[in-house]
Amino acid sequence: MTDILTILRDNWVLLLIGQYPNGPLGGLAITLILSVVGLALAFPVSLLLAIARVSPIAMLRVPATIVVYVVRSVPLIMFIFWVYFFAPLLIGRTVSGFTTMLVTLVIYQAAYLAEVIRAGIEGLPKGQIEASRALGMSYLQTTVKIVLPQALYNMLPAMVSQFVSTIKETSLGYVISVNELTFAANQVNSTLLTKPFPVFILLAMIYFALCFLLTRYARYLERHIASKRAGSLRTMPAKPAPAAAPV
């Protein structure tokens, strides 16, 4: 434990922000930036994929289903290598490790988030959709005004959990020299040479603390949404009793 505290005391700046401001930003800061920006850019893509997945139009539903199934069936490390080697060939210039990792996370997380949103859409009572269509709303109006607001709200805990997964997946950026938290920890290990176990135990503790807090927050959101649902159900007016049939 003494070694871990000593390593943390001597290297906390490198683990937190890398060599910034005298060098590139790195460490935990890059891990969080990759996770937040990656998930934010993946969200609109996942929204379109989810809508296409539940669409009654086969020309939209089938390609979206194929994309989601293919992406979810391939390991993330393979996507990292594909983007790393093929992106420079496509655009004709080199791509940084950060950009490669960001593009990979957007593609990968879009497929997983699409399934989260699709589950939220399909979990809504069918009666709401039928009622909105009976009131004259189009399919698009029903989706945008009735379905999506409820589905996204209900899926907030699952989205936070997806954010936790994204944080852990950024550690794979180490293989293409992205200066994130795992890369910074390996730099510390290369400097010390004789203390790999304390360094990587410290790395695991940082990931655990971050992911544990976010998981607890997801659990809090889940309870909050469940209590709001229960409250709204309790406040719903009781159905009037049917009138007695005349004798």
The other form holds:
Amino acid sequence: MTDILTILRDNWVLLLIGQYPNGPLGGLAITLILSVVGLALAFPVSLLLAIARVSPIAMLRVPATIVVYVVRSVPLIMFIFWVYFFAPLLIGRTVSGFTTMLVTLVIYQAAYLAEVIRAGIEGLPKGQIEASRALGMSYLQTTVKIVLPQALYNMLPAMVSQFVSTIKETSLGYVISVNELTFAANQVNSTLLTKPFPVFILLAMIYFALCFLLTRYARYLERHIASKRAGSLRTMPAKPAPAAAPV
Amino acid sequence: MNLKLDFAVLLHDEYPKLLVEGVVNMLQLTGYAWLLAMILGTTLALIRMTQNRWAERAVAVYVEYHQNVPMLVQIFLWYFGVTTLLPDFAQLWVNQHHSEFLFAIIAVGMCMSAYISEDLRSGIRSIPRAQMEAARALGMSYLKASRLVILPQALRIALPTLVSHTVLLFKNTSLAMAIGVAELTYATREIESQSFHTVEVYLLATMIYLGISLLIMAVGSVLENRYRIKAR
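To complete the pair, please output the form predicted in complex with the partner chain; the form predicted on its own was given just before.
Every component of the complex follows; first up is the chain already shown.
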């Protein structure tokens, strides 16, 4: 335990922001930036994918379904290497590890988030869509004004969980030497050499503290939304949903 | 971009051997880790069912830890950290016997057991308590009632999430490459760095992952249909 505290005291700057003032930003800061920006950029893509997934038009539904299935069936590490090798070929210049990781996270999370949003859309009572169509709203109007606000609001807890997954996934940046938290901890480990156990326990504890808080928050949201739905069904649809990304 | 695909390259030299070894190691890792995850996961779910407050808390801590720490970090902790805590003779033994494979199984299996115990727990919770009481009233022991009455039903209810977590376990075996287990991703990188035929080898590996994941999902949906609990 004293080992862990000593390591934390000596290396907290490196773990938190890397060599920032004298070098590139790193550590926990990069982990957070990657996951926040990654999920925020994945959100609009996932929204389009989810709408295509439930669309009555097969031309939209089938490709979106294939994309979602392929992305969900292949390990993240494979996508990291695909982007790592082919992004430079496609745009004709070198791409930083940070950008590679960000692009990969956007692709990967878009597919997962799309399934979350789709579940939210399919969880709504059919009667609502029928009612809004009967009132003369178009399919697009129904989707934008009736379906999505409710689906996204109901799925907020799941999106917070998805944020936790994204934070955990950034740890794979280590394999392409992105300077995030896991990479920083490995640097600390290779300078200390003799204390791998305390270093990696410390690393696990930092991730745990962050992700556990968010998981708790997701559960709180879940209870809150469930009680709201049960308590005041009549006012629920009138409440405007926060339509932005959960981050 | 000028792409000419030449898959025949993958048949040169020792590449086929590397690939086959990679696939075999990947499947072995998946199999052993899955067994460990199922056994541990079932045990944890049963411990939680006893409603002993302390046992329940201990399991909750176990589950939260494994769900809120990245699996890569867990693998590092086992491979770099826990090994240093072992007594000397055990360290020696471990170093001589492909410890990376063993620790990858432990890390992946233990991490996924947390998810599997949660799947089973929600399955168990959906079965009325009266069934357990009835089984006990008929003279069955706690374990026998669990085995014959509760678990067969809970397993069926939990099947869809169990299948998706099996796919997750399979995909996450790729992380073992970070500690040098020669599984498919590791072999792919080896071949790429020797042959420079990046597209071919990554395409092949991606297809293998995709195929096996889809196969697991297909088997899952067949099982779901066969063992569906008929509506009463």
